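In structure tokens, the next block holds one chain alone, the form predicted on its own.
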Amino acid sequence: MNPNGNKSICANEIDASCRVPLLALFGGAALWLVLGLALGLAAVMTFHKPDMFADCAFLTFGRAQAAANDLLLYGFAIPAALGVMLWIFARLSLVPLALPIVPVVAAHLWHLGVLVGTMTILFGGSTGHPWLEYPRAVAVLLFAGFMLVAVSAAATMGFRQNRELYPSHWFLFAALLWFAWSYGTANLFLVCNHPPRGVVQAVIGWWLANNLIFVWLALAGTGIAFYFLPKIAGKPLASSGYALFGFLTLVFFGTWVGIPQSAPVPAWLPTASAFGALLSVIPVIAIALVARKTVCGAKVPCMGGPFCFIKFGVLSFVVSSLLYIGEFCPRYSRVLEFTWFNFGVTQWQLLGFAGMILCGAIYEILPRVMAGELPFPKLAKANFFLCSGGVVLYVIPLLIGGVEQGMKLRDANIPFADASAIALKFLRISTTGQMLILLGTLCLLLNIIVMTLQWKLGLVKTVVTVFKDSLVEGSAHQPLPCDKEAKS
């Protein structure tokens, strides 16, 4: 804050206060990401060789893919985003993280819930609601863990020295409120003793999926990008007015989307969803303009570092959001429904948008928090190229295959089996992309594990050194027996 270096001292204190909570959140998130990708790869292999897991009920497509999707969202995206939020709130508030032990407890509760929920799905105990497959006991654990992190984040904001609110504050604090509201409401309605009957369940499920995959990821990912892009580019965030406009329109119009055009519900629901999707183009364009003006002219070399991750993530957000919005257009939904297209868009939002931005943020935060360089910086660069290339190979074939599959399904002269089999050749290419993403995430996991082990080893050495020094000092002050006799 001044030439005497108070800013660096304050930053070091802030980073030190976030060290243990972030290691707990990031380490578990990276592990769940690798396991989720491995389960997704096992699930899609059933299309290449149907009898591969014939004797393993827990690796059938219905169970393995549901568990993989939940691991990507609940296991990786949400805890990693929460860790980044805590660090950003502390840095913007110019104070150490408030109640640092609370996020550590919350991280353990969250990871325990993800473990129990994943095992429940694999062994056939899913609730049957997409993106809400975890049973009620697990939902309680996740909600409790999330609220504990939210308490720490809110307390940090309450103690802030800098009273100004930045665009990152708007998006990230809204993300905290949005998840608590949407996840808690959906669980109260669907995972309860007396759930509603009929099509109401499906409507609530569509509403939850839209709020998690589109609105919440957009709030969290955009807030993180709006913090790191100007910091790394070395220039202020461009057009804060556009950022505010994009924020307000996103939270207002984004929640209208989610009801498919073919849903067996009153006609006004799909119509409102279609209009909401059309109006949701406005915040997507506004966010894209802010990001483009911010990075335009930035003289930052893009060689696989955090800047590359975040720029790729923002680009993926714009493209995947426009594709997602296009699914609710009545003209295109007739072709794209019940195909691989929706699955490809969802994976692009999870891995191409949220995954890349979070990986870039983690690589930017970890060296600061741990007060040291990454153990394998070349693996971090390899992570970017593997994941970016893997996302393209994974998603684009699914989109193209979904369009062809939908066009074949609309032709009454083509049997259903033939129309479904048309996408198999595209699945082979997408499986290659999944493998590349898995290899890239292994680089992230290895960096986090090694940094954690180095930190713990350093703690052990420090404790041993302090213990030895205390023994030496104690023996130095204690009089020897010969000295006692001489004095007598």
The other form holds:
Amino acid sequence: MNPNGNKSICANEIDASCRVPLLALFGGAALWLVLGLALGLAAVMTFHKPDMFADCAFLTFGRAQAAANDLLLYGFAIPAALGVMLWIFARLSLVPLALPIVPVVAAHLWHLGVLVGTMTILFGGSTGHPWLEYPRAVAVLLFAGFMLVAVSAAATMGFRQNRELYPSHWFLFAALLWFAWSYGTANLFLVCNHPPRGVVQAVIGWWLANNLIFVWLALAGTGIAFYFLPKIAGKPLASSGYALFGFLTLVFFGTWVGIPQSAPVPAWLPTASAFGALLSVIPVIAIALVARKTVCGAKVPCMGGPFCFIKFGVLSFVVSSLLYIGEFCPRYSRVLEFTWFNFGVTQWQLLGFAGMILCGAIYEILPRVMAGELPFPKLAKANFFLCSGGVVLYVIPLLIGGVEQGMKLRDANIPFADASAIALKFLRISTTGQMLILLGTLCLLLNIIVMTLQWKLGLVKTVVTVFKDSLVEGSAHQPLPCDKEAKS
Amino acid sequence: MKTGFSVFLAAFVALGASCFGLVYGPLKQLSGAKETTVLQSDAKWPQQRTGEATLGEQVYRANGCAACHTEQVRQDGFAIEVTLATLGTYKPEDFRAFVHSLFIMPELESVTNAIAASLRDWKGDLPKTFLVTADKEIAGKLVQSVTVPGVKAQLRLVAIGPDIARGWGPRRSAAADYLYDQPVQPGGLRAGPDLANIGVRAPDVNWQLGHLYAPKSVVPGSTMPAFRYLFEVRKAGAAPAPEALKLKEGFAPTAGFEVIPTAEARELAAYLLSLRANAPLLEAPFTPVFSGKP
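Given the form predicted on its own, state the structure of the form predicted together with its partner chain.
Let us now look at the entire complex, which starts with that chain.
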């Protein structure tokens, strides 16, 4: 990959440069993931026992569910994806991370924002726009944190040794650009002193939700998968041409989806979304083909390792995206709208696709940047089986229940209570899946925490030794041993 | 795709197009919207909320009510109802026979079964809707044919669809209905029923408050969580406070205590009562029922 690199750069050195920023991003992300899932579980309890939180304002469904969703997206998916992005950019560029202190600061700003935002929602300060519930101050914090990470990522990309771009570059760079753009725009219009009047607020909200949940996660997840799949499979990415085609069609068409078909807005908006959705089938299939060709024939045992996570994630991406697109087909939307179906698809995109790919990437990256083995490799495997089983058990009942509920809602002779009751039956099964996912992600959190503690303990020991040595004799600084050449 | 610049440019153009189309476009078209007029009337639409209801919308927002309730009625299309308003000296059986005699008209051939079915068990109660059709010509012809001295039939434009049939509203929600909402919360999940017209469907503030405090006390089998934290249970004085909730047996607190709605609960109830999307508009027309009640 680096034919004219005149300076061989040590992979260890690149990994070590990412250590502190990545720990800050991943540690917080894993914690928010666990808390988000736990809060989601508490929220859904309202459906099993309606009066459980009748005296407890901050755990009422509307607040807890919004906070849980935001924790999964803003708390987990985005910072984890940013961390993986930084590492991929450094590895692809064959240079150590540029400005490593900047993402550390950014990670702390970001996590502080998520903490304040979650508390605000739980205490009733949500803005009321789905996926944009965080108040203005938090939006500013998140935006600043994101921009700082983006600066470091872009600088690392700019210093790359090999000028040619790898497919992951396109996806990840577009993800950097698009989050800042869409999140900034939506907040400027909706979370300000003079929001536009009327239903246009909902339009901007739908636009943002689509661009974060569908487009942004697709860009970040695919970019990450296109880096790790060939790396683990030991083959080059199958077809750059298809990948480029998939990328361009995704940013051109996927960004137009999002306006529900029955929305009370001028008809051209839902129509544009329906066309965008129809054309978004193209990038999904293109990405699926590239991934399939890359993975097929690779004789790499998977056994619950990172390869499994990422393969499961890509499969989830394809299926959940097709289901999501189906929701914008006017014929199906009439049945699926306002049911648990959409909830199920969103959770699949967040946990089954982004969650699995990011967990896999973290398990792949962590031992490298920490220069050590995972403390509990068995728990990492358990994580895969718990989470993949959990996602299936969580999402599939919601989808089936959603369709059932939708069909019953379409028939005015069936009382509304019956339509809700049928969905509740499926909700009970899906809660089991949610618990499994929570257990699985606890394994991730445990691995990261123990690894961080080991590293901090090591640091203390080193400082003590260095201090002792310097008392004895002025020993020189030893450079890191370089056991392998950097390869992308 | 050799350099970063071309990727940047491609992404920039694509993302810019979406932002232009789905943010700038709607802003340009919709954000300058002003109140409209109700169809065939001088009344303005929508009406500004009272102060209490405006505060109540913030309670609705803060508690995430929109997570389970939509504020949006959907509609499949329109139909025309032919309604009999007066019968004159006809007896119901005579009218039935008279209508049956019209079935030889070739224009009515496609609807004879529907008319016959709707008149079969009719006892003479008025107004009586005896045909709902999408075909304007057939409806017109039918009204023309049955209008004989003493008999008066009317055409009504009605919205159709399951939401309408459930009685959630007389027409689809239109963009104008949300003009004074801040924030606009159309909702995305119907774990509970639609609330676009809850102010028309359940106009009693005491019902609303009782429902918030103990949903099962007014809707048996309801799956809505109780919002007891919006109420205060306190020791009753010598005489019960006028604002205390009148609750059914089994839902009331122990004797000597009474349930007082907090300001938030009263505001939320006022907001719910302000939810009504029941005026015919140019973009969502229908013919109101004679009394003006939807």
